[in-house]
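First comes one chain, alone, set out as structure tokens in the form predicted on its own.
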Amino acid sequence: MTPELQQWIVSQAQAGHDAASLLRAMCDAGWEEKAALQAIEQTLNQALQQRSVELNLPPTVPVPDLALDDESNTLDAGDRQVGVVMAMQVPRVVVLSQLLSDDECQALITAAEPRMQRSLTVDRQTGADLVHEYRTSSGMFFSRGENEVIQRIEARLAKLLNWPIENGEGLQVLHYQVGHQYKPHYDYFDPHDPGTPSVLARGGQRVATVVMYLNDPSRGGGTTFPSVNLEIAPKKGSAVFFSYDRAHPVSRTLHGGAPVLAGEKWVATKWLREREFK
């Protein structure tokens, strides 16, 4: 590759042209497809690394992901087939259907309901839990592998995402009534917060989230991604997966739970860590 070609690839990407259009242009100019793909990938990775150094961004880390391809709309989850409704690359957001059965959804709600309390957030100064006005749901945590249903769901997620069961936090169930919401936030722990080191000691940084919908709210309650103008409607048994390889807003994973306007919303959330969560 010449410096001129590298600069052209970077300038085209900065102008908003996707990798597919760059590939077409290079192939039209006589490049062999495989070589063109390698040139685009290498150039953009180098540019991203340089820009990361300039901005003093946290380093990227490996993240869970799904084995998606262009030929199938379903994924093997071990004990069931899961549908792929939508997949976005940046940020990495994938909407799944039929991840949970109706019976599994009801079993989680039934087991969680007697243990619900006001939902907490993490104190950025100390790393301790606290009540905050921007999170108005009630919730509870199951221990990892606490019962047969949770064991089955955790094994299913591990298979789908190629990520160890032990790297997951305990499943959290949340209940939102009319007017309840979770304002936009990031799931990773800010490296600059004084309380972050104590949180990371339990298993490293959070690297991905799976939000599973346990019922169908009558109105509202969608999962929003304001940075990319995306809202996902809650549908019983379906889920949204998203990952973040940097603990920084450049991940574009700002997200929230929109207010429930009618009915109620039940969700189960699974956070995945870099290492074994203890």
Ligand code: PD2
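Note that the rigid core is defined as the largest set of C-alphas that superpose within 1.5 Å between two forms. Computed from a prediction, not measured in an experiment: that's the story for all the values here. Positions refer to the first chain, counted from 1. What changes on going to the form predicted in complex with ligand PD2:
After superposition on the rigid core, the Cα atom of V61 is displaced by less than 2 Å between the two forms.
For A15, the Cα coordinates differ by 2 angstroms or more between the two forms after the core has been superposed.
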Contents of the next structure:
Amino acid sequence: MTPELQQWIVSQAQAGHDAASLLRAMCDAGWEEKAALQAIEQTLNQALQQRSVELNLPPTVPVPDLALDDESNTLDAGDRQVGVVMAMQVPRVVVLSQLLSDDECQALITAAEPRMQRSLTVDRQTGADLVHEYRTSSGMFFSRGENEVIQRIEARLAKLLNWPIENGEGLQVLHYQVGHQYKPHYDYFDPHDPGTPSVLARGGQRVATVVMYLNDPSRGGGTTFPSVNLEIAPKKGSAVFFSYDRAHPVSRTLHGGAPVLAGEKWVATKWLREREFK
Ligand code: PD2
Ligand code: ZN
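Let's compare: the form predicted on its own is above, so bring in the form predicted in complex with ligand PD2.
Now the complete complex, all chains and molecules, led by this one.
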């Protein structure tokens, strides 16, 4: 491969041409398809790697994902067929329907309700849990596999996302009342925070989130992704999955819970780590 060709591939990609159109142009110019594909992949990977170093980005890590194909809008979750409502690549966000049954939603709320406390967030300096103004919901954590319903849901998520059950934190349940919100934030732990190393000792970084909606708020309470102007309406039994292959804003996974305007909002959040969460 000549430097000129490499430069051409990078400049075409920067101009917004996708891999398929690059491939077509190269094949039209006499390239064999397999060789052209390899040249494009190698060149773009190299360019991305170089850019990451220039920008001093942390390296990417493997993340959970769903086995989506173009033909099917349902996924086999083992004991249940789950609907795919929307999928985008960057950031990786997939909205799922019918992930949980009404009974499962209710069972989670019933078990969580007596254990709810004002929500804590991790203190960025020390790694300790703190009450913070930007998070006005109340919440609780189940432990992993705590009861039969939780075991079932965790097994379903592991199958859907092809990620070990052991890498999941315990399910968190949040309850928002009118006016409550969760201001935009990243779910990964900021590598520059002094408290992060102690948090990472238990299973490494968070690499993906599943927010499951346990009821239908009357108004408001959407999950927002401000970097890409996306808002997901909370619907009982549905969920939003998103992943972040590096702990950096380039992941574009800034997200928040919009204020609840009428009614209430219950969610269960599953965070997935790189390794076994102990
Ligand atoms: O409740 C939500 O929509 C929400 C939004 C952002 C939950 C979380 N983050 C979370 O639990 O991390
Ligand atoms: Zn979050």
